[in-house]
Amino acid sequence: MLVTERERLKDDIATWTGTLGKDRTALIPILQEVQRKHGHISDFAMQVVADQLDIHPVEVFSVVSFYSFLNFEPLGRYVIRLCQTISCDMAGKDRVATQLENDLGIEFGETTPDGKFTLQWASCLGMCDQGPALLVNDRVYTKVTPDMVHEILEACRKTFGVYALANKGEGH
């Protein structure tokens, strides 16, 4: 019997509610798990989570739409978030942003056609004394220069090649 993606998603959410709880306090951890495993939080996933937690789907939607680290659409394998605070502005954030856009061929808010990279702005990364600050997935880079952008992207590309070979045929 072929298990559909929706059935897998339902099973995953049931497992997470079993371990994380079935009350409102488990909402964000469950959504984080959905995104981690499935790459984004679809309308179907929001409905299943709402059903499992016995809350209105609008509550789930409002949480996903509020938090910038939760996404409705699939993102690239590497999500690059550049801090856009005034301290990062003063430290040269615009030059780093331009270099990222030039090297990747996309603008902020977009994903490369191959699905490897997504560029996003971050409100604050908490590194105001070390700007410009950049977050690539879970790794923080500080005092980033345009020259460092090349090195950071090259490291991601090398890692992606290893990741792609190790996970051949598994999709995202």
Second form
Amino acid sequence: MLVTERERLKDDIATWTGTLGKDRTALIPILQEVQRKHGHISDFAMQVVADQLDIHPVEVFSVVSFYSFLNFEPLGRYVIRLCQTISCDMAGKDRVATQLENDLGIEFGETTPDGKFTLQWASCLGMCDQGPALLVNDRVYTKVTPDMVHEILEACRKTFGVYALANKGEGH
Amino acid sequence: MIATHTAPLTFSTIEKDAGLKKALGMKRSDLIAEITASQLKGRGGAGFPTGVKWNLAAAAQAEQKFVVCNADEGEPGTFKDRVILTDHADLVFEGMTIGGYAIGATEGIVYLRAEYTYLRPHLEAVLAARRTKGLLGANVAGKAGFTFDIRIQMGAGAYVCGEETALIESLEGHRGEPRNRPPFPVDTGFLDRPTIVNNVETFAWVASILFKGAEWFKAVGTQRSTGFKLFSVSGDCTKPGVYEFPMGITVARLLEAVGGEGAKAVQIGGASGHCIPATEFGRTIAFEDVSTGGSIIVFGPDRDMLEVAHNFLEFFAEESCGQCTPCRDGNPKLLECVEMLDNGVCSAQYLQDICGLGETMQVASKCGLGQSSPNAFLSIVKHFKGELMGRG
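Right, the form predicted alone is done, so what does the form predicted in complex with its partner chain look like?
Let's see the whole complex now, leading with the same chain.
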């Protein structure tokens, strides 16, 4: 990690403890901000948060390790979470899963080498009447069919790289 | 997100904030007495009488008390709270405000599951509008001296946090591991202060009951399960979605309404509920018979029940918090047995032993998750044994 990047992370955490507070109750909201902006919660981030909240970093680690929406490892810019619970399973989530793996060239639990996409399983997303369902970051897609997978991925790809320039989108 | 219920819910007939204004004109004890008289029971699944819970919290002595709305709807097959929060968020916040007045709290917290993050901007907008209208903040709705506000805290992806003490642990910034009970949250809750934790639907019914009266609510349903209930229906049926029925409806009647005739079984109460075979479709959905937080999953005639059991146990093995041994180690053993059945290498004796383990988990686990996780497996073994044995 570059020094400048560390400084930025430290500044961010200081800002969040300023708005969210330094009580233990603020721990998860702060970690969610770190996750949202930095894509993961690194050892360094956990140490800084622990210092700010005056708790042991192991306490922070124990919390991060518990929740499935908090991650130690860097995730892709788009995290795709496919619901694997019963109703989506019965509605045909397996074929959607296969197509996602085929189109991205990775398996569930992995991130594409370009760091753009992560594929994860999710427990019930609460879209059981409209399965199979998946989340792309916070956005929900329902009644997903294998042929829709390409469209969903393209919608993501349009926001970065040459596509973004062509579309004058929010390119990075 | 579009609501998927097929008919308008009772909630859409409730005049906004009329119940709150009525409540603020009542004495606290009369208000709680009204809720108690309606015999409203918790709509999240556990079915604890709301009036009793509020009375305990109101009687507790403390400088500060809290109202928590459990919007961590994680039970497989449940999505009614998503629809309520989308279409009737005002009613939920109104119910929370009534709760605040009833027990003497100044702060309300909505614990919203991470999977519903997309709902947050909508909910924040509704809260902001309520503040502008003077329905939140100092002197709520002109009631001198009653201050109450609501904030939203996001969950971070853990099914067990739907259990109220685990939810409180999570709100406090800890791992979502359930606490020993007693003490109960009504006297030792969030930050060790008296706290009422109620389901989204329960709060919406509270506001409705205040507006329409306890008698109106009590006139519907059965003697021991009063009122209406929202059901989340999914699986092998032609019309999945959210439905509202009086408590005490039979499984058969419900299946007819949702286009699920011909089903061979129905899972009532989600993964932690029970699997009811076709021979028992005459049973009623009520706290005294088959109880549910609203999840109804229909299994058609061609559905492989072993696959169903497999899916449920994968879910529990993943979502067990790992704190107590029966649940942490029991669920993987049950899952392993399902895999053995699938491979055709499970003896009848071993299956019987594993069912014994399931029964042990029901009594020895610390919280509702481990106590109820073997339910589906045990009921599938009981009713569909012939389908499970001799594979391979």
